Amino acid sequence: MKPPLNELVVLSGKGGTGKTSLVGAFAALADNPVLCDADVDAADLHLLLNPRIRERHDFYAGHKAAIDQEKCIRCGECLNWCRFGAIAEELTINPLLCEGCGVCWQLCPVQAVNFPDNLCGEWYISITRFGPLVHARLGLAEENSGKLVTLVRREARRLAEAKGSGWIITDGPPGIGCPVISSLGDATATLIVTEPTVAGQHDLERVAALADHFDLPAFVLVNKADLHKPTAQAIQQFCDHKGYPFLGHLPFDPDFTRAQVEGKTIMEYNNRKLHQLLTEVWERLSAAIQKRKAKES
């Protein structure tokens, strides 16, 4: 009998809070997980997991206009209608400025404007020492990262269902924007990682409010907690008041960075104290998620 499938999305209000390091630790601790890097604008989970790419796929989203110079009659209608400054006086289109609105394509009197699908990046299915990883790379200055997040999460779920995995562990994007919203749909729970600063507490409140909007259980962990213990305690009190399950405090430890430099998760690095702390966090978190899901079903 296949275990029930849970997807944990690890989020933070900004980059650099330790989100990817925690996902790497959970990858080492979970049983038969499928891993997903949904931070497609700045994916870095592969730096810890050294994946071997098994499948490579192009990602298309939106459109970019291009003028066929052989058909163009130099009437200038496209230049007159473009509101984004993407068309130069010599009637060529700068793809970095084109917003893909299509007005030049629609209004060209001789159909000299092509409007093909836009190649935005690539997505991959890879093999790691902990299990499959679905990840992606968005092109420079490209948009539609929310659509790409949805795609990699859908592929991760397909893989997990095919291999009978009980866990999808997703490294989510920072902040509360479109990519984060795309990372939360149909998830089981989220872990919000924060820091003991005023900005960290404010970011936590915003991400937690977003999780509430999606009726998604939100667990909280303070990383680098010993950098300012009063704020770390204030964050814990906020969680107790709001009813967010609080998983504890992790200390600031340069071994997280040393492990990254060596391409290892912290669970593969020689730090027994962190091993014990993170094992306890994972056991509490996974047990709570499974208990909640059992009640819902």
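None of these values were measured; they are calculated from a predicted model. Positions refer to the first chain, counted from 1. In this text, rigid core is short for the largest set of C-alphas that superpose within 1.5 Å between two forms. What changes on going to the form predicted in complex with its partner chain:
- Each of His202, Gly243, Cys178, Ala61 except one sits more than 12 positions from any hinge; the exception, lying at the hinge between rigid parts between the two forms, is Ala61.
- Two rigid parts account for the change between the two forms, and C-alpha superpositions put the rotation of the smaller relative to the larger at 18 degrees.
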Contents of the next structure:
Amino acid sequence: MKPPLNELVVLSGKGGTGKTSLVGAFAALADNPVLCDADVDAADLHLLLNPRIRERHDFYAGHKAAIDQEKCIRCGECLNWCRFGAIAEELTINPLLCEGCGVCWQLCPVQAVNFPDNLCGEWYISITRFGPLVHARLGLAEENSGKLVTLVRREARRLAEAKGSGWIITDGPPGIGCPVISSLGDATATLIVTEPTVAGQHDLERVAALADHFDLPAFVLVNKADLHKPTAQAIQQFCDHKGYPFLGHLPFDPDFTRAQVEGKTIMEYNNRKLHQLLTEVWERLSAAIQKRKAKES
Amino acid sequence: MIVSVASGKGGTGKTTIATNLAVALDQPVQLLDCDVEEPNAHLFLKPVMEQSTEVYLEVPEIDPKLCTLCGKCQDICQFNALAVLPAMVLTFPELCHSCGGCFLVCPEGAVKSQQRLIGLVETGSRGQVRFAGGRLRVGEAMAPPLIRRVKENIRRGNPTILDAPPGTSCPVVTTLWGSDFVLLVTEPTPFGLSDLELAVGAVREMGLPLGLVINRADLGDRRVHDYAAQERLPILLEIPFDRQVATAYARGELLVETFPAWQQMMKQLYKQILTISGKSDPK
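Having seen the form predicted on its own, could you now give me the structure of the form predicted in complex with its partner chain?
Now the complete complex, all chains and molecules, led by this one.
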């Protein structure tokens, strides 16, 4: 019988707390996982997993308007319609500011606006030493990151189902906006990696509220906990009080950076203490997620 | 002078630089927190908040008495925020980008204005620093319209510092647009370098001058320095890792107040920004 499929999405709210390093560790610890980098804006997981790209696809989403200057009669109506400030006085459209709403394209009295499909980036299916990786690269200064997140997660799920994998481990984006919301639909659980700082704590509270909003269990782990123990304790109390399962404290350890410099996950770097801590974290986390899933079904 | 502090990778020290720079300048300054998803600048600046304003997006609501189900609103909407059914038009306000297209095309005037709350803009001050920051409503997806509202607080003249969100996509572009200079804060690690390359690409695409701050400069490797040399990117400041600084930051302290050397370091940084951008602040 195939194991039930779980997707764990690793989030943080605040950037730089250690999401990707932990996803790397879980990639090494999970049994037969499919890996997914949903931080399409600033993807980094590939730097630990050294993927060999097997499939490469263009990602088209939305449109960008452009004015055909030969057809334009300079009535200036589009300038009044555009709510995004994308049209300059001289009636040219700045693609960086164009939202792709199509109002100028549809309403131009002489059809002088073109509205081509927008190539926003690329996405890939790769092989890594721990399993397949679905990842992407959003074009510079592009929109539609939410749609690309949805796409890479859908592909990861398809791969996982095809190979009978029990785990998708997804590296999520920072923040709580569009790409984060797209990384949560249909997930099994989220792990929020935070740090013992006023900013880490503040941002944890917001991203945990977002997980609640989507009715998703949120596990919490404090990374670099020894940098400020009182705040690490306060975060643990907050989680106990709010009912977010608390997974523990990880120490600040420059070996995370050293492993990264060598292109390794921390589980492949010689640091027994971290290996033991992370193995325990993964065992508790995976068991808790499986138990919850069993209860649901 | 408008300086955006951005990074690509999160957690490199944007907010630390933005807040300390603002306080160190010893003159009337504006500090705007444009990281509306996870705003943190106020935790360090601790301004006295004066005003909190709810921000709404105009979204459509269809008046069924006037609607003839002609379908023009559905046709113009690129975001699937309106669906014309056999007997009514359904609206999906959370998908609406507020482009106003449906209001313009409805021949019957049946599209009425409704509001969707997207967040708050809070303003306040501390000493010579005027503060404004956005706070996206939890569950709301669209940060750019709120960022635009935060930026409406910019008053030309005094130095203005924008604390940008991480990444390189639309919230970052919305923040950086109109800046005179972009300070990219990075760290010398493979993740830092990879995200720095993306951020540099985005800033160059916007045609803005930029400079680097390398934080925790002694942890990691030399590849960020090599990249900066190769791309001729000026490194304006390098900050070594210091556990005391990390602890002060963790507590929410302003480093310029705890460590006198930071005051001078930030002033010097601003001087360099003025030199490189060839701009000055009116006296």
